[in-house]
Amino acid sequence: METAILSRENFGALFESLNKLGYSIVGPTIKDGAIIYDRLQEVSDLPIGWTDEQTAGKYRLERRTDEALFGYNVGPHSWKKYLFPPRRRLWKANRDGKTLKIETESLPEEKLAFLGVRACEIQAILVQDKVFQGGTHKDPYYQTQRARLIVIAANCTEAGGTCFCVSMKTGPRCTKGFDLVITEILEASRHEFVLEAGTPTGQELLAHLPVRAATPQEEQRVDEGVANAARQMGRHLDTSGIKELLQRNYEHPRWREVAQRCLTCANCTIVCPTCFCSTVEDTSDLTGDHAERWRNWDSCFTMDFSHVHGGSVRSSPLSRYRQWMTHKLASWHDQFDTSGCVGCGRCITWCPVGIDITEETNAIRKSES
């Protein structure tokens, strides 16, 4: 793998090169008191000098003592909103007299560059690849946008309070699924980025940048930074036999305890980078001459999600929380041969009452010991 050094002064060249290659850049920026993913025009759009404090049910922005570009963890947004939009029109129909015209929505033509993708988030994209591209029924929008995507990852050198990617074997180092990976080196006298190309596309991008070859000492600095993040994990989840553990404890009293706290607000599924449930909505105008079909994100925490003739199959908070957690950590393996959890910790941070998926699983395991 080719490794090079890009100085902080020349980091803007990455933006310029991506634009010249025809990519629109999406990456971290600050908005509404959080670090979110949005369109970026220049380096100053990044959350320079900011980090995030996260624990169960709490997220706060904090000023760093340095000018790090990637000195944060993950916020409420995930990259799936660009590959699997929260709301997308599928088709529209217009009637003019006896003529009916149906138009399907066009597929994306824009080339996107994801900048600052963490290792756990890369794994989430790879999981959604299986969901939307791996089966018999493939999603054409996802396929098209994914094929036009370049992934510029960022290795984690600091972990957040709700991170547990080490437990899920998804981080903190990026090992696959990227075109280019960045490791930020920030010391008293230097601010540089170690770049590693992971694909021919990444090598092409690297060739357009004003870089120099990395020394063995600088490559070692990457290892040290990633090891530091691994030591700082805010949570731990024992995944050994987790599928069987949850499936044989379907009637465990712990489900009742967590259900007393759960608001069924669906925050955990909305912020999750792998959840993929959706619903279809048909709309029409008052004249009946215009109709549209939309696909919207949905959640297994809503009553309507499992509604069949006669009512909802999962009418209680207990049944809905149990469905979500056992699907994420157990039956997802049956569907996609992988876990549905990547250890990003978002569901813990953004739960209003601080329900912790690692705590709930570990409590069930402990009861068997």
The other form holds:
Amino acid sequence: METAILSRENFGALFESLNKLGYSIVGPTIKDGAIIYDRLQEVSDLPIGWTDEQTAGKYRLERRTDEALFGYNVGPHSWKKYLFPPRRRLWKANRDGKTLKIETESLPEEKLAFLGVRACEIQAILVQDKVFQGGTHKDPYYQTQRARLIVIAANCTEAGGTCFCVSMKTGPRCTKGFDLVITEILEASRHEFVLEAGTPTGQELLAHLPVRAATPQEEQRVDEGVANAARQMGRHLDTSGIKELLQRNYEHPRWREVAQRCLTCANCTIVCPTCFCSTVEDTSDLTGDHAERWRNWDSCFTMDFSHVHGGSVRSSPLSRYRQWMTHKLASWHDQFDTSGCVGCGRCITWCPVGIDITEETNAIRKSES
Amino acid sequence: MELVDPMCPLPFRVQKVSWENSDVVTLDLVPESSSTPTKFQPGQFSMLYAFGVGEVPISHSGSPTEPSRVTHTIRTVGAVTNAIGKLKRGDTLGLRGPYGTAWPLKEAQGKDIVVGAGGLGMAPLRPILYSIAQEREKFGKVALVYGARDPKDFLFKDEWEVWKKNDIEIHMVVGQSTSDWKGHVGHITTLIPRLKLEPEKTCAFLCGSEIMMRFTAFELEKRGVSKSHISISLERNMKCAIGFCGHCQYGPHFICKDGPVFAFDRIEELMRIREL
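With the form predicted on its own already on screen, would you show the form predicted in complex with the partner chain?
Entire complex below, previous chain first.
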């Protein structure tokens, strides 16, 4: 069965099957006025009937007129928190007299199912794969958790207010990196899900579900849904030659202008699904014989980030905003052969002053023409 | 599947503590386990962990052919380096490495060599002198051009005679002279025009402040040395040394893995940009 239909009444079977296969489910749920990612026990944990209204610097939950399960876009959380935890102990060290012993941390044993991963978010995971397991050194935690992951994606049939995945060629349709992809069909008289498997694991899961084969018309509904999302997308970022564009404009006056608005609060880096920077924290107990090393998410917007003896290399907000944006859109290509931006729009929504990465880039491009 | 955690240091024991001056110390370190490798290439660095305090990237300053220990020269300026400076013979610290790119010594064989050091920048350059001494016949003229703030800041003074015996010219300059100083006063850049060198067959290795390296490179260029034959070593904040933490980014480069040693022609343009 290539494409299958799961009814809304049977959607709970997906939870049961995932649990039966040994997966803990994480996915969208409402907390503190936002749709975040957390542990899910049952279908009713999903943000049923809610959507997120987003513009630059604004995010609000709104009641939908229907009971959609996936009727929202992306919130302040991203899946990276499960593969690259915001705070994790790296190791413990013990000193016994003059002997130093270092004890490594145990690796995750839990199998996770990500439910409701959007196309842009799949790309973000693939980008972080390159960072944490694509080079000479591999992050053992990331590698272990990633290998134990099943990705249940959700195609976007409506665009969010700050989305630009079409420009970044990452969505709205999920084309890779998923085990199973869901497209929600919602009409007055029917509420169903079109399911497509992307891997043998996804096929196995599909075989556990009470589904029927999809008709060609139903398959077409997927095309129509993602086409609708693409049509609704309000933002555009011209990516042609973007690396060269930004790298020849390190001294552009626009950086000074955006630095007037940027609060260097680091929100954009924390909500970004690809930002991977971290710092370390060393602790010791009162005996002085037990120490630990922790890794925490960090942001290039802090002064400490670039501190070397004598001060910070990037002390001005200009240099820090420029570092973030040129890294995301330009030097990421040099480093990982991909853009660091997936077009999810989170940095635009969650910027307290509404700085828009598409607008900033377009301004620099426009000044050249 | 057994996964190696690249963030885990290995224990090393302090074998020897030598204070170079009031705030710079050289430590000889021996791994606790004989299976821990100690090999490195000149120019590479390792992460040194002071128990409970933190980790810092420090260049290797010892001989790359020394089979059983590593040597690091550290200026005690911050919390971690001060904790390292308090270590005595027999104490332990954590170490992981070596990391980063090396001085391109192989490419420099058959050529004249200029080693340009500013202050503590001598530390990552010293392994070059050891390597050259091992195979002295493979290199042409070798000149060490060494600048320091004042005479007491020079490092490794007890080895200068050995270097001279190995036919290494030493040219020194201080920023501030003292009554017992009889040499040059000024910047290292002022010594470059005086060097006897054949530019087309000269390779230069520079380590010091960014401004020192940049202007020394310009002086070498003026003499006709190709930019691609000038190597410099850069420094940035570093937490992981393996390309994960993002702190050491320098334009498109990660200093930890694409550097710290770069050919000058690769980064000359980036060095012009303030606060990159």
